[in-house]
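First comes one chain, alone, set out as structure tokens in the form predicted alone.
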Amino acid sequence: MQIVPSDPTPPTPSGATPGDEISCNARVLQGEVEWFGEVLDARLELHFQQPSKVSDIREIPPPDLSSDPSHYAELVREQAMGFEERLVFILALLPHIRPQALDTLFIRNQNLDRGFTEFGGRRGSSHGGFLPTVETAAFLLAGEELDRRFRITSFFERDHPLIRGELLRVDIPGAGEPFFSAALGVTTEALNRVTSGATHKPDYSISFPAKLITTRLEWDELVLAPEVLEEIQGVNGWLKHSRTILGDWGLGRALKPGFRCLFWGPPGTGKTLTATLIGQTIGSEVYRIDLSMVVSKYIGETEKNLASIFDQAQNKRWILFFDEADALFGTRTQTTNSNDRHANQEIAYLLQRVEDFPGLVILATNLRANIDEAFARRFQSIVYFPMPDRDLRLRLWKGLEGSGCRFQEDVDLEVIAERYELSGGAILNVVRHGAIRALDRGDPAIGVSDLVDGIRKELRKEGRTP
């Protein structure tokens, strides 16, 4: 199985060391901040009908970044930002890089003894500076011109490149509040890129209940039946060729860009490892969703938690892995009360988000029958991970021996593989148990009794008779 390397991180400016990279970003942002200051001064002069060197803020050109190597300049070119997009983007960045640049907007309306409504803005719970809102951006770009104010509304809609590309973040205001009072911010990923050049990886938290999973293993160390590997190769093939299929072949008009897989089979048969290796193959992070933090008994909370995950992953190359997925993607029930309706609404919401997600979603479960049929019909690939047969079990045992694990000379791995039906995960547990026993008694190798004792423990865990 061919591994195609890919680097999802932003490119480093040519010839730059990490220190030079930060200096390069700082230099170009300094110029952008100075330009913003000129535009803000001009807007205030025009708004209060004071003498100004310009009759329109657009007469103040932004710095030329056409050949600048900084990450900020690369982002401006990638998004084809014009005057207005750059002004809004640097406005959202300012509280992080030069908060005092917005202090001018704290000036008070002496007639009303409060701030100017048209400036928008808000105060944070701990930040002492001016935090911009959509109203602030509207004031800068439109002043009191209603037609321009109406036009810039599109800047803050979901399909605008600044939002779709996850550069800007607009926090929708509460019920009854004007849309322009929405807080305007920059995403953590965009902030990191234009300052340190680093790629943001979210931490496991209440707002992001998912963990990044990795492995040091390679494909040739994954022991699966040939028919299973063939199915997995089909998934890898889609990830490798999807752009060509959707774009060059024109199937994007009929096919959605996402891909949905169901991995099912007994525990320890390689479902999680396979998902991790798929991500390793294409250079994508794999996030395992913690369903214990997603599912909530409170109405609307489960959907909110899921939205947080899908929204953050929407335009990235992440793979979302739902382990023990039947806890969330289970079969819908007959509606007899409000709880049933709520549960069915959650599944309907999941179905919509999974189907609209442009990347790879993998659901894993021990029993396929536990997954709602509405989901099953929409999987592009359903892969069964069976218990390994005798030959595969022998490969697993010998693979551990070849990696440095020590067995005593009287250990016959062929007999053990023949006699005991164990999954790959169970075999690992047996070897761990045997290694502990051997080292506790000062033995440098695992004996037959160590393995047999470990096998008995594993079989009892599974409710089987040793």
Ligand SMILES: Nc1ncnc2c1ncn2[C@@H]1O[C@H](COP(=O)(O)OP(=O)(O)OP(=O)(O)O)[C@@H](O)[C@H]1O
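Residue numbers count along the first chain shown, from 1. Since the model is a prediction, treat every value here as computed from it, not as a measurement. We call the rigid core the largest set of C-alpha positions that still match within 1.5 Å between the two forms. What changes on going to the form predicted together with the named molecule:
- When the rigid core is held fixed, the Cα atom of residue 43 travels 2 angstroms or more between these two forms.
- Once both forms are fitted on their core, a CA shift of 2 Å or more is seen for residue 133 between these two forms.
- Shown in the overlay between these two forms, fitted on the rigid core, is a CA shift at residue 422 smaller than 2 Å.
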Contents of the next structure:
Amino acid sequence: MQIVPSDPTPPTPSGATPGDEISCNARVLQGEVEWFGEVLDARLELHFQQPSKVSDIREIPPPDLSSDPSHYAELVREQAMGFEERLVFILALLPHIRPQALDTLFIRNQNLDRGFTEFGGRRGSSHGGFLPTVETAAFLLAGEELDRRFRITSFFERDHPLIRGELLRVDIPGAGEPFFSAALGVTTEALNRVTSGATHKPDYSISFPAKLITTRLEWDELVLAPEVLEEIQGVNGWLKHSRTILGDWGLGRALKPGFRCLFWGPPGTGKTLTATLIGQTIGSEVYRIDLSMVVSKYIGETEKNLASIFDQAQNKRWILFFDEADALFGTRTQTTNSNDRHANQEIAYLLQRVEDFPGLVILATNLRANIDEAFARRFQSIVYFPMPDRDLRLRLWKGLEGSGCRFQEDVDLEVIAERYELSGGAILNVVRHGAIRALDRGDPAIGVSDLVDGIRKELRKEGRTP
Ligand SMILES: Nc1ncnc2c1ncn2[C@@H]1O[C@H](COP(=O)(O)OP(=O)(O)OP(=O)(O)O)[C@@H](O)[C@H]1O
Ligand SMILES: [Mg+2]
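Hand over the structure of the form predicted together with the named molecule; the form predicted alone is what we had up.
What follows is the entire complex, opening with the chain shown before.
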């Protein structure tokens, strides 16, 4: 009998396997490294006045990536990288993907018996190869032409798209040392993307006070009054058509590209859930920033941390969701001490970034009155999430039943929906509490007393009596 080997990586429905993706990235990087090698050779020939095929390195064209499907090519197109950007980017990538390609730069200056200062570079503590610095990039791009050297400085400044876009990293040079001696590298994120294709999702940390929020619920499970849904559809409509409106219709000169939205209403009424679903619809990640956390804990660091969130968000089309927005956007406090002054400065900074952000920013609060009036006027949409009425509550209860939650036969959801004014979040808590109680008792379904007990707890939480 003949054994037919089975295919270890079955193709995904789209026809591409993760393995395919990696080979595709590898093939393109191989080409890019070879191009880099030719450019480096030419630069050295020109520098040491040896015969060369070219009189300027720019005569050596980089591979054409205009229709290549790899992640690297995608990035090159996304950032509209030209000859110089590509050369700097591949230089920064080399220690990770082909470290020996830079070994030539270790050649010694025979006259002085030391390395060539003009090549820049540094050594790592355990990496044996040549690690590029800004000087290395300058040598490649400018050689000894001062004019070019001055021009390329902008490449390594904070505003350059490759740096803002979190692709290149330029470290701070040692104290008193020239800027060009700064180490040049790539971010882990960029490296992962162009090699394994993995997109990295930053973790919540002190320097990144934002958290990715997701849901397994779908739009049709969101229970909102028609007028609320209509408002939300307005936001979705903007996301869908903003490109056309700003571009083809030429309104981009008058309108700012961003969209700011305020969700307000009592706790548990679906504000966070709605924000997450909006993200799901347009395929954007939603990051939640807890402002009470940002403001109280990191006075002084706030600007830097927020800047990093905004920069990344801008590049990756994230939706920013500011929870407990009143912490920052509340009526600004009269300054009495230096901490207040500091907080006010941070508020001003944040407001500016929110205003300038070209994507969707959603702010959520329980108390509309806490939002500064001047600021409220700047929202394109203000959506009120009321407590659900009887019909909506019934839909919420039935929704949970529909997704598999079991109630005993004598549980009349209509009566419960009618009698108890609870938010969607509270209903969910009641069901969780009831399920635990029932299962503890060995009962396969939630009974009336479980529900009543849970409802009491929820109402007490809100300071109400059942
Ligand atoms: N309108 C709703 N439709 C469906 N499910 C809801 C709704 N409101 C709340 N829920 C359920 O309750 C959970 C909590 O709601 P959510 O976190 O969206 O409330 P919220 O308005 O953001 O509250 P808070 O003001 O406390 O942040 C949701 O994940 C969902 O399961
Ligand atoms: Mg919420």
